[in-house]
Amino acid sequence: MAKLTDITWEDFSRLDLEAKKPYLERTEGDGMPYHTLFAQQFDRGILERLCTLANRIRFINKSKEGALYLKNVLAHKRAMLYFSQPSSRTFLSHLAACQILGLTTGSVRDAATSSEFKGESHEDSIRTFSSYFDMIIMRSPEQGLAEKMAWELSNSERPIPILNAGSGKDQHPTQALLDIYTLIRSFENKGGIDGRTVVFCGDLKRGRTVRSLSYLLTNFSDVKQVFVAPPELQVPDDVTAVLKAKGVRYEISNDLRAGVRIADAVYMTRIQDEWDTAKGESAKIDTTGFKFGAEELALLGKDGIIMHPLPRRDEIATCCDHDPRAMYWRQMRNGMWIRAALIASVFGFEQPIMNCGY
């Protein structure tokens, strides 16, 4: 079993993601992650196990007795929510997931309120948190920071799991989990995800949710991915390189309506102008043809769905909100359940929950 204590940070950082995966699994060797850092850690078997566990947790939680049982599952554990990048949904979803399982939580939501404001390094902050907590759920604008902190903690006297809740522009693995969970639930009585067409639209260049979900979709058979965006915001080459290597069908397009006509799922995203390198850079891009409204809704198949990681601006018109095909509000709630399933699995409580009497 590969361990992060067996490899230097320099050597680990040079590995490709597939080669990193064995270093991040639980010692039980069942494929479940100990550190959750990137979407490529999850194969189809693990995804289906997590979705099954999420369904089980949400069923148990329906009764008072079941909810009280769940609150005792991890009542002996504490989780630190370390969010140095603004967030509402991701923060609250992880917080709610912890509460369902009974974890006590602490939080830092602004580096200005932590000792980093005084010049403390990320490494020292993380080591401090590990003194008080049993898991760190972290979100950062700094690419690769979650990986570095996972290596640091695994090589400390108190190794605890890191859960990446968003890292720079590269990865957002738990958002991808809730997106897959939403797709599975949406199509569970309609033939599943295999053979579907998923259309991504918006800022595909800087949208880490698109990148992570695109990777996860490669675990399913014959799923076509269509990327619709202005040229300046089109999906980057490293994503399409993965799709080519895996033999996945994909299409690059600037025609949203054409994509909607063939879509089983339309995944809309906002313009990520917080990553602009110059003031007003994104505002100069013409995005008028990349918005979903009443006319696009009329083109979507009766079994099609609309998704969005949120927050939105004007890329989905509010007239779509009450259509049964609009899944973005359910998508948010799904995040709470799948994140609870992941946290329970990290601590080894998958089978106790699956086998309990509720």
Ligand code: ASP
Given for the second form:
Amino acid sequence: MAKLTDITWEDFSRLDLEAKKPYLERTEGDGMPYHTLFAQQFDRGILERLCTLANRIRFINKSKEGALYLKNVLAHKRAMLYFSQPSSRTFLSHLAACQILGLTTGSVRDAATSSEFKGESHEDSIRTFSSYFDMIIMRSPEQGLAEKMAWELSNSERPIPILNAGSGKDQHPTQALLDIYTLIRSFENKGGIDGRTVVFCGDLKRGRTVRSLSYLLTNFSDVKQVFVAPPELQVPDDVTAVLKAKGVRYEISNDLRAGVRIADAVYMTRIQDEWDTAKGESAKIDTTGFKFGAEELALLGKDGIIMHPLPRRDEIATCCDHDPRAMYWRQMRNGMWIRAALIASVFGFEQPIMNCGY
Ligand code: ASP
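Any chance you could show the form predicted together with aspartic acid after that form predicted on its own?
All chains and molecules follow, beginning with the one already shown.
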């Protein structure tokens, strides 16, 4: 089996993401991750298994007896939520997912309150957390940090799994999981995701959720991806290179209304100005044509859906919020269930939960 203990960090970091995947599996060849670091770890089979498990967990949790069963599943485990970048939903939904499964949690939400402020390295901080916890759920502004920490931990005396809850401008694999889960649920009994058109709009250059979801969609057949953005914020070449290599249909556009007319799902994103390299850089970009309001809503098909990873600013008008096609609130709740499914699977509890009597 490919193991992180058999490869140096230098050699591992040079591999492409597909080649890294086997080093991160829980069990050889099964595909379910041990460390969850990027979207390329999930193929269609794994996505379907996780969505089925998420449905099962949400069903079991409906009764008190079922909820108590779930609370016992990982009652012997502890998770550390280590978030050195702002978060509301990702933090809370991972916390709630842990609570559903009975894990005890600890958290650092601001590096200024940890010893990193005194100059401790990330490696030493993570090593410290691993002394007290059985999993680290981490968000960091640094691209690739979760990968480095996963390698470090696997090569320590106390290997525990890392779950990437957002890394720089790079990846947000569990957001992409909840986005796929939302798409699967939205198009259930309506023919599924295959053959659909997904329109991404907003800051596609710096939005990590776009990169991760764009990749996951390549697991489905004949899904067309349309990228609508001002030229300065268009989708980066590394994303389109993957689509080209996989023969996925895509289009680059600056016309949101044209996109909405053909969309099965419109995925809006906010301007990620925290990444500006000069003060006021994003404010100079004309984003007026990249907002979803009443007129766009009128153009969306009756089965079309509106998604957003949130937080939103003004890119979706609040007048859309009560439309049944607005999925962004449901996305949040779906996130809790799919994260519970992932955490249960990482610890080997997929089958016990699927087969339990509830
Ligand atoms: N919450 C998402 C993220 O952490 C999207 C965003 O912040 O715009 O990437």
